[in-house]
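Shown here is one chain on its own, the form predicted alone, set out as structure tokens.
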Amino acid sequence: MSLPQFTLLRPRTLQEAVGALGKHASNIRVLAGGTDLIPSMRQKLFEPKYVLDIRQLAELKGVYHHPGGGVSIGALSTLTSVEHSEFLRKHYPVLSEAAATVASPVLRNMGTIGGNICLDTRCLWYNQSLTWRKGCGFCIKKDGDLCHVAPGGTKCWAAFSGDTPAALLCLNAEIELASESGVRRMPLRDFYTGLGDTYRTLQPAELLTRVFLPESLADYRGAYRKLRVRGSIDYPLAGVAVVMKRSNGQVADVQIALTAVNPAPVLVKGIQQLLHGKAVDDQLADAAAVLAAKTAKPLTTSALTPEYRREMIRVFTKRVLLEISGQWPVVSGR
């Protein structure tokens, strides 16, 4: 499948980049790593007149520790750099672990954390060639008015399938968005809408520039587990991120987030109230796992059944809680 025709823009500075976005906002796409954009353009999911190549903007790369102020990660930092950052591995292990599970080493060398945050939602009927989609009558998300996932509904249920956002939600991450009018900062949890088609609040003339992790959550124990058909390359079909801080053997703080089982990555509500001040045992871990499974709303967006994916959310949640509480053998998330 060939790429559609477009004009390639290569800004030398962030100011030039947001200027180009402001000028061509209605018909432009941003190229960071390109691991998702290029295949989507070949499938004619996107046919922009302009492509903004920001890969040379060095100011948007790197992991920086600000003593007393947490950590900033440039949106163009590759997933490999996030995976191998010694600082992140030591102080924010759940993020490094999530980054390490994305696709394959070659794709992690190209893909960026900003791109993973902005990853397009997907399903069996959307992520196909133009010919295939035309044969199905298209869908709400692209060129049609029917959701094949939930026929008869008016909402797009395409699933969000990024790995790192679940970890970032657990870490109370914030993001920075830049435009010609200035810079705004917002919690990552407010970035996603919960809709499969208009899945993020990013404005057409805005660019994701940085991710911020708070100092207060440094050194929390954490882990990420994902379900996929193949042990490499595949997107998650269910993913669970957990972070926890314990004091005197009891839970002082805890967050659990899910990915690939909803149109947005989501935090599990009520988990703090359930676990706070208690020592995690098999029964308590099971109760938390059931709560996580109830939060998951997988539909038929992939080859695996929704029931199986929801059950694996329950299994992963229980195992990770017991693991980081020292009651379960450590198993690699890859």
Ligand SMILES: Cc1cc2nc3c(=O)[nH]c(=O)nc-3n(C[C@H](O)[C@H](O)[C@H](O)COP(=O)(O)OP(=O)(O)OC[C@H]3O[C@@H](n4cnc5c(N)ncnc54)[C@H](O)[C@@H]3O)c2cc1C
Given for the second form:
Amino acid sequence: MSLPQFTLLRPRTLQEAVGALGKHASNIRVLAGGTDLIPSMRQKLFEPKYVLDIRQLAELKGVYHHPGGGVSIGALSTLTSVEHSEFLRKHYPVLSEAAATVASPVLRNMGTIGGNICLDTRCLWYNQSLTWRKGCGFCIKKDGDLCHVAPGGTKCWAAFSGDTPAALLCLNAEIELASESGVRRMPLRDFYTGLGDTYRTLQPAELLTRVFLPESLADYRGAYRKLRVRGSIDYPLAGVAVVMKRSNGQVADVQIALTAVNPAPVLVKGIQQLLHGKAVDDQLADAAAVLAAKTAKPLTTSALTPEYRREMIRVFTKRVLLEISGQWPVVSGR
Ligand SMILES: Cc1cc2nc3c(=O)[nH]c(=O)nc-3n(C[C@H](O)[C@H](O)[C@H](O)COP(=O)(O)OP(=O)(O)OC[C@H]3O[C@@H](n4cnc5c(N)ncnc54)[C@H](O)[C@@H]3O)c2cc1C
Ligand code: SF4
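The form predicted together with the ligand is what I need now, so please give it after the form predicted alone.
Shown next: the complete complex, the earlier chain at its head.
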């Protein structure tokens, strides 16, 4: 499991970084914290000729509040800094909760929010060593032309398995992408394609630079729950993020997003229509939970069965809705 040969580039400015991306776009990978990229390179999932280590770009670090204009978070902000930001904890709790559940403290010290957003999709048949994959047969996502999960199909169903994007989708986050030709800003929900192989719309010569949270969603109640095999370290196998604003005990605004059960993190459609203007009770929470479970389309991309993962989406959604509307005691789901 040695690393393949590559040339390491260490730009000192954003301009140098996007210049290098533009020059080597067809054969380069960005390295932020490296907590996912390096293991994947050891497994020979990626063998780029160049690795662009962006860790020296200080301008991409930090959480900034722009009064009246929301918050910007640099793509290189570590998950620990997002987890421990007093401001985010107070005003955007769903995001700090999601960040706090990623991997383990050591990995959160290295891993960045940008890397979490750009994270590769995962599958039992893909996140394996080269020897393992050779032995079992390559698949559509890398080097092959069949899918072990959905035999006969032509599509890859690998699951997007990052925690913070579910929280960010609930918060209507936007992202900024920089390249030699300038900067573009887009809603995070448009970043993911819904395909397991070509899962993001990031162009090879683009760098994710910032994440923006709108002021209008500050102070919403929120929570994130995830299912994983080892509570202390693992990627999510099902994750639910919820944000809600109430007025006179009734739902004034609500968003629910899921992760790790589809090839992209997804918002649950129809949840606003179902809950708006109503007080959440057991029956309503049940109905919302069923809608969330229908949105989840897990396949056998992990060791846990799709049925169990979908069921846990239902369970978490109901629990969180009742918790944040004050009807159940808060139980940590980490
Ligand atoms: C044992 C283990 C457990 C883990 N558990 C979890 C978990 O529970 N939840 C979870 O979400 N993740 C988990 N991870 C994955 C990883 O630690 C996190 O997702 C982390 O946030 C990745 O960030 P990074 O900065 O290390 O990304 P990197 O590894 O540096 O990069 C990840 C990908 O994003 C690209 N990239 C990174 N930054 C940018 C940028 N600014 N612009 C463009 N492309 C970029 C890289 O090229 C690469 O393709 C786990 C990893 C390990 C090894
Ligand atoms: S879903 Fe199919 S094509 Fe995609 S990684 Fe898994 S086995 Fe490969």
